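There is one chain below, alone, in C-alpha cells, taken in the form predicted alone.
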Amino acid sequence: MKRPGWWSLDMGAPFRLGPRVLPGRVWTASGCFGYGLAAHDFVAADGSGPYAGLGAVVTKTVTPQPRTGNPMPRLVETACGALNSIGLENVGFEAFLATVLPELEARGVPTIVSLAATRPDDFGPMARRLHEAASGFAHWHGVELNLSCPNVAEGGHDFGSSPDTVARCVAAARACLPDRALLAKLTPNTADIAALAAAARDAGVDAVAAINTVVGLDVDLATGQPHLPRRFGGYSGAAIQPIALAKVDQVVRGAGVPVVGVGGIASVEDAVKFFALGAVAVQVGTAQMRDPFAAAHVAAAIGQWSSS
C-alpha cells in the first residue's frame, strides 16, 4: 500500500492517553491474546516475537470472581469470522493481581487490564484494589471497562446499553485510578453508540474502544438447531469492520472523544481506515487468535509505512 498524500501521524512514536504515554497505537483486543503471557518462547522467521511494537495488551477480561465460562462449544468459525461465547472464563480478580500481573510487569508487557463487574458500583473497589497492588508497576498503563460483552447471562450488552449505566461504572472507576489511563468498551449493539460514549467522556474516561463483538448466530445444519449451547454469541473479525468503521465514525463525529478502534482489523490497510476517521490507536482481535504475530505484524508495518 502506497501511504497516500493526506496521511501525517507519526505511528513510529509513543502518545499520550490521559495520564500514560502508551509505546504504540497497535495493541491486543481483550480476550485476543490471553492475559498477555502465553507467546514469549514464539519466534517468528525474521527473529522477531510476538510483542514487538506493540503498545498494549489488553488482557482477558477479569471479574471479582473467578468464572469457569458457558458450555461448550465456545467457538464457531465463519466464512469471514468467529462466532465466540466464551463466557469470560479466568481466574478472577484477586488471582490475576498474585500472579498474572506481576508476571506481565516483571516482562515488561505494556498492559491494559480489562475489567467486567455485574454492577456500576462494583468497578469502585475494583479499581481501587487493583491501584493498590500495582502502583508501582510501570508497564501496567490501565483500564478498559468491558461494558459490553454479549456473552454473559449477567449484565451482557444490556448491562451497558444505557448512558447512565456507562456514566456510573466509569465515574466509579476514574475516582480509583487517578494516573492511569481509563477506557470504556462499548456495545455496537445499540441505536446511538455516541450517546453512551459522550456519557463515559463525561464521567471521566480518557478514551472509549469501539466495537465490541456484534450478536449473531450460525445454525447447524446437521441438527437443525444454532451451533452455541447459548443459541448467541458475540460475532468479529473481517465481516465486522464496516460496522466498527461506522461506530467509530459516529463516536468521533458525535462525542468528540478519543477513540480505540476495533473490528476485523488484520493488516497495515485495515488498520490505516480507522486511523483515517481519528482513532487514536487501534485494537487486533480476531487475527491474533489465529496467528499471534499479527498484531506485530501490523505494528511493524504500520511503523514502516508512516516513516517512508
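The term rigid core refers to the most C-alpha atoms you can superpose between the two forms while keeping them within 1.5 Å. This structure is a prediction, so every number in the text was calculated from the model and none was measured. Positions refer to the first chain, counted from 1. First, how it differs from the form predicted together with the partner chain.
Annotation: Cα of residue 14 displaced by at least 2 Å between the two forms, core superposition.
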The other form holds:
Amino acid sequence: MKRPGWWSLDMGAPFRLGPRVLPGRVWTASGCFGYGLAAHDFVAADGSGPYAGLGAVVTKTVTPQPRTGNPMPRLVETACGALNSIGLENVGFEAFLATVLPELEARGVPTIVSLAATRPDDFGPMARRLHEAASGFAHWHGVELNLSCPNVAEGGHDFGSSPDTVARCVAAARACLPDRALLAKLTPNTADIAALAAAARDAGVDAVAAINTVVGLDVDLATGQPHLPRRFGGYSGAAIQPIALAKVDQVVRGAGVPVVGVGGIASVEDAVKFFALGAVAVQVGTAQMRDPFAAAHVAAAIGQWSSS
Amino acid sequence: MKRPGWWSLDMGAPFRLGPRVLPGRVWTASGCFGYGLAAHDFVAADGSGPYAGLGAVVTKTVTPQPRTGNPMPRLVETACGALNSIGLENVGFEAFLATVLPELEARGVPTIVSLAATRPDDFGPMARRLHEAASGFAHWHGVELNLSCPNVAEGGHDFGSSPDTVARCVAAARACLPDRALLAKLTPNTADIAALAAAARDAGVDAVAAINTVVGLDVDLATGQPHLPRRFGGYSGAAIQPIALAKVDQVVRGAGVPVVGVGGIASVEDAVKFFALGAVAVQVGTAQMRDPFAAAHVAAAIGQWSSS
Amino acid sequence: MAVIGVVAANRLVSSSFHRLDIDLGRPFTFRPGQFVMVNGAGPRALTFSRPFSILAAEGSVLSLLYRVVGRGTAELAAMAPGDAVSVLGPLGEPFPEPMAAQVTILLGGGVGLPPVHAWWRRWGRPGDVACFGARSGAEVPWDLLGDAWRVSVDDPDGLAPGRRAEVGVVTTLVPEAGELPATSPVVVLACGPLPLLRAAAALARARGWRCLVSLEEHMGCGYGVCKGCVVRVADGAGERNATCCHDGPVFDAADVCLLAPREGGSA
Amino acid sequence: MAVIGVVAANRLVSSSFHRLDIDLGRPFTFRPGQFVMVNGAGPRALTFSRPFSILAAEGSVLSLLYRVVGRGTAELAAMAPGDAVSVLGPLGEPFPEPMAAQVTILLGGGVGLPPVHAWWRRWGRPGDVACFGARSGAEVPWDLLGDAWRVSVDDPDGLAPGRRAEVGVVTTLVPEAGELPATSPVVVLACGPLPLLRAAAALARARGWRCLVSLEEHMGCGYGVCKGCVVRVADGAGERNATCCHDGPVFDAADVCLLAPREGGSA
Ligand SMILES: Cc1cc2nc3c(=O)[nH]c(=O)nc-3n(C[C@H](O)[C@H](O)[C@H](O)COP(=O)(O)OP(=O)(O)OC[C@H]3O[C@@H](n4cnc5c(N)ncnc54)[C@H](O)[C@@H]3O)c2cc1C
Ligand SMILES: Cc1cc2nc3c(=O)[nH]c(=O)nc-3n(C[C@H](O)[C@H](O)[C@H](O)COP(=O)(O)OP(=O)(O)OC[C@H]3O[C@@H](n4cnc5c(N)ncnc54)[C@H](O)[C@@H]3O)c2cc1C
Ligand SMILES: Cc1cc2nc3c(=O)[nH]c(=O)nc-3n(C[C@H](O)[C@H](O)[C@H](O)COP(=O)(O)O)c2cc1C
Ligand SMILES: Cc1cc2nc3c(=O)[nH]c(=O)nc-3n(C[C@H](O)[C@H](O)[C@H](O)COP(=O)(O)O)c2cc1C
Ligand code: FES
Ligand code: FES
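Please supply the corresponding structure for the form predicted together with the partner chain (the preceding block corresponds to the form predicted alone).
In what comes next, the whole complex appears, and the chain from above leads the way.
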C-alpha cells in the first residue's frame, strides 16, 4: 500500500523506547518465531534475510525452569485463526542465557527477551541475571514480561488479570533493569485492559504489548470432545484482529502508555490500523509461522514512510 | 452431515425449557432476524418457509421506550466476521406488544421476546405487562433478558458484567413470569462468565444464552479512524465461534445451568459443536442475515437425529 | 430463499463494467428498481452478501451489472461459468409504474444504470428521456444503451468510434421544461452516486417535477431485519428511520437527505 | 523464503492421488525425505500452511503427491495451472544417504510414497527393495512405480489390467533375511500410516536391521519455531521433545514412540 494521507509517524526518526533506541517499529511476536534463530539462513528471492528491517525479535517466552509444555495436539486451525496450547515449552532461563542470547547477539539480531514466571517476585532475579550477563550486548534491547499466557495451568489466567499482580511483576523487573526497555504483555481476557495497562504504567514499564491470545475452544466433530487435551487454547490470527484493535484503543486512550500492537497482523494494511490508533510499534505473530518473512515484508513496506 | 456416533441428544423427545415445551432446539438469535416477520413470505425451493423446524425466533431486543439507534455506518465486515453498532434501534416495548407479538402469534411463530432496560427494576414491569397481555398466546414461549449489548451507551457494558446486577434483573423478571421460560443472555466481555451464569441460575433463570457480541474495532484505512462513529462495535460471525465455545464450556461446567449456545453458527457442523459441549439449544445470528433460511437448514439437518 | 444459482456468463461489457448472468434454475421475476443480495456459495461465502440492482431477468437467468470496488465485487469478477452463486431476492421497493400520460426522465450514473435501464425496458414510452452518465468514454456499455440513450461522460477518453457523448454531468442531458409536453406530469427516476442524485433532486424541485431516487447503503441482510442500512426519512408521517433495503432503496427525493454521512447526512 | 510459485500441472494420477507440479521460477534442490510447507497465496492463504513431502524436483519445478483429506488439500485440488501457490522449503532432516554396500528396503504406504520414492530415484541401487502399499488397486500410481516396485493392496479392486499386486500389508513384500546378501548392512526406510511404521519397526527390530521412519504431525510453522509438532524422543542423549518439522520428520524408529496420540503416544 502507499502511504495514506493521514499518516504522521516518522519512520525515519530514531524509535526511542524507554532507555533504548530500536532499529524499527515492526517486530515478531513471542512464540511465533522461536528464539529467532531457526530461520537465520533463510534467504528471500531478493537476497534479504528474515531480520531485514525488523525492530526486534521477541523471543519465545522462557521460564525460570525448562518446561516440556502441554500434551499433543497443540494446534488447531479454525475458520480464520488458530488455537494453540503449546504450554510454554522452553529451554529454561539459564540455558537461554548461556546459549541463545549470545548467538542472537553474535548474529546482530535485535532482541527483546520474553520472560514468564509463576510468582511476581521471580521477575526481579531474572531481570538482574540478564542485566549482569548481557549488559554489554548491543542488540539486546529489552524485556517483555509475559503476564498473560492462558496455557499455563498454575495461574497464568488469573495471574495477569489483576492490576495488583501486574504492578508487582513490573516493579520487580524494573528495579533490576535500569538500561533496557521494559514491556508488559497484557491479557485480553479481562473486562478492563486499561486498568491493567495503568497499573503497568505506574509501576514503570516503557510500553505495554497488547494483546496475547484470546481464550478459545474448538470441538472435534469426530469425537465430540475438544480438539486440545487441555480443552482451551489461545486464539490468534486474523480472527482476533478486531479484538486486538479494540483493546489497543482502550489502552491508548484509557491509560496513556505507549502500546505495541499485536493480534492478527499479516500485512502492511493490518499494521497500519494499529499505528492509526496510536500504537508505537507492532508485532507479527501467527502470520510469521506461515511465512518467516511476514514481519520483514511489513517492515519493508512501511519503513520508507516518513512524516515529511 | 450424518449423525455422529457419539451423539446422544434425542431430537425427537419434547424439549422442555422451564415451564414450557419448545418445538425445537435451533433458534434464530436476537437482532439478526428482526421481529421475525420480514421474511414470513419467503419460500424455499422445496416450498418450506423460514420458520420450518425452528424452536424459536428470538425477537430483536425491545426497550421500554422506542430507540432510533446509533449513527450510520452501523456495520463493518471483517476478515471472517462483522462488527455492528445498531444501538438497539427498536419500536419500543408497547408498540411491540400492541402490533408485533400478536402478529407472531397469529402466524404461529414460536417466539422468545428479548428485552433490555437500563435499570434492573425495569424488567419486572415489562415481564408483568407481557404476562398480562400475552398469557393466552400459544406460541409465545418466553423472555430472553439482553444483559449484554455492548452498543448501548448508558451502561450496557458494565451492566451485564456484574453478577449482582444480573441477579437483580433476573429476579425482577422471574417474579412476574410464572409460566414462561426465562433466559439471561450473557456478555462474553468478562473474565468470568461462569460467575454471571451462576448468579442468573440462583436468581431463577431456566437457561442462559451465551454469547452476545465481543467488543471489537476496525480502522478505515482511508481515514485512519475507526469505521464506526462509536469506535467500538459488537463482533460476531464465524470468527467468534471459538470464543463462544469456550464461554459455553465454562458455563456448562462451571455453573451447571442449561445453556443456549450462540456465536458463529452457520451450519449443522457448527451447531453440533455447541451441543457436544452440553448446550441444550443453539441460536443462529449473523448467518441468518446472509440467508433467512440458515437456522431452518440447521434445524432440518439435525432435526431427524434421535438418540435411539 | 437464498437460491443457489450457477454462473452462466461473466464478462466485461465496457472498460470497467462487468455483466454477470446467473441461471437460477427456476423462473425469476422482478420489478424494476428491485435488487438481489449476492454471495459466494458454501465456504466461499462472505459474512455479508452484497446488494446489486437487477438489470434484467429472462426466464431463469438473472443479469447484473457491476464494477469492482472491493472484496465482494472482486470475488464476483473471479467467478467463472459453472461456479455456484447464492442469490436472495428480488428485494426492496421498486420504481413505480408510470401513470397515464406521464413523461419519465431516467437518469443513470455509472453502475446506477441497472434499475433505470430495467425500468425503461419494462415501462419506457417514446416520449421518455433516458440519460446515462459515465466517468469516461471507455466506460460506456454501448451494447446495453444502443441509440436510445443520451450519454454524458466526465472525460471522453476511450469513446468508441462513431459514438457520441456530451462532456459534462448527466443532468445536462435533461431537456428544458419547454421541450416536454406541457400538460404531462414529469417524473424523474435516478440512480447513481450522491452528487447525481442531488443534482437530479435539485433540478426536479426547481421545475416542480416529482423525483424518485434509488439510494445505496452498505447492507447487512438486505431484507429488513438488521437495521444496518437505515436512512433518515421525513415525510407526511413524520421523521423516522427507514431501511434502505426494505422501505427503499427507492425513495421520494423530497423525503430523504442526500448529503453523504460524513457531510452531515445520516450520522 | 516462502516463494510464490505457479501451478504448472495438477491432476489425478490414480483413483485418489493427485500430483501437483509447481514452477518456482528458480532452481530448487532438496534431499529425499525433506518436505515443503504449501499454502494459497494472498487472501486465499489458510492460517497454517500444510506439509507435503517432496516427490521430485526438476530444475525449477517441484512435484508433490497428495490425497484430499480436509480443507487444505481440498483447496490444493481446486488449483488450476497458472494459480499462485506459496511454498516454503525444503525443510526438515532427510533420509540418510546409503553407506557402501548397504541394502535398503523402502516401504511407502499411500501418500507416504514421495520421500521413499525420491530416495529411490536419487540413491537406489539394484539390490535395494522398493515396496509400496495402497488401500486398493485403483489407488496405485503405476506411472510413478513402473515395474521396479513391489506393490501390495488391501483390496485388489480397480487394479489396472496386466498389473500385479499382493493382497495384504506392505511388509509382506519384504524379502526374508536369507534372501538378502548376508554381509550387507540392511536399512529400512519407511513412510506411511502409523500401523505401517509400527510393522516396519517391529520387523527391523526382529532382524537386527536399522529402521528410519518419516513421521507426520499436524504442523503450524514447519521450520521449528512454534513447538506445535513435537514428538517424544528417547535416544543416547536422554528423553526429550523433538520437533517433527525441524529435528525430523525422519527419526530412528528405535528412538520414537509409534503409538497414536490417543493410544497413549505423545499425549
Ligand atoms: C440497493 C443497491 C443496489 C446496488 N446495485 C449495484 C449495481 O447494480 N452494480 C454495482 O456495481 N453496485 C451496486 N451497488 C453497490 C454494491 O453493492 C457495492 O459496490 C458492493 O457492495 C461493494 O462490495 P465490495 O465488497 O466489493 O466493496 P467493499 O469492500 O464492501 O467496500 C467498498 C467501499 O465501501 C466502503 N465501505 C465498506 N463498508 C462500509 C460501511 N459499512 N459504511 C460505509 N462505507 C463502507 C469501503 O471502505 C470501500 O471504500 C448497489 C448497492 C445497493 C445498496
Ligand atoms: C512431513 C510431512 C509430510 C507429508 N507429506 C505428505 C504427502 O506427501 N502427501 C500427502 O498427501 N500428505 C502428506 N502429509 C500429510 C498432509 O500434510 C495432510 O494430509 C494435510 O496437512 C491435511 O490438510 P487438510 O487441511 O487437507 O486436512 P485437515 O482438515 O487439516 O485435517 C485432516 C484430518 O486431520 C485432523 N487434524 C487436524 N488438525 C489436527 C491436529 N492439530 N492434531 C491432530 N489431528 C488433526 C482432522 O481432524 C482431520 O481428520 C505430510 C505430513 C507431514 C507432517
Ligand atoms: C504458537 C504460538 C505460541 C505462542 N507463544 C507465546 C509465548 O511464548 N509468549 C507470549 O507472550 N505469547 C505467545 N503467543 C502469543 C503471540 O505472541 C501473540 O500475542 C498472539 O498470537 C496474537 O498475535 P497474532 O494474532 O499475530 O498471532 C503465542 C502464539 C502462538 C500462535
Ligand atoms: C446486526 C446485529 C444485531 C444484533 N442485535 C442484538 C440484539 O438486539 N439483542 C441481542 O441480544 N443480541 C443482538 N445481537 C447479537 C446476536 O444475537 C448474537 O448474540 C451474536 O451476534 C453472536 O452470534 P452470531 O455470531 O451467530 O451472530 C446482534 C447481532 C448482530 C450481528
Ligand atoms: S440491510 Fe439489514 S435492514 Fe437493511
Ligand atoms: S511445526 Fe512449528 S515447530 Fe514444527
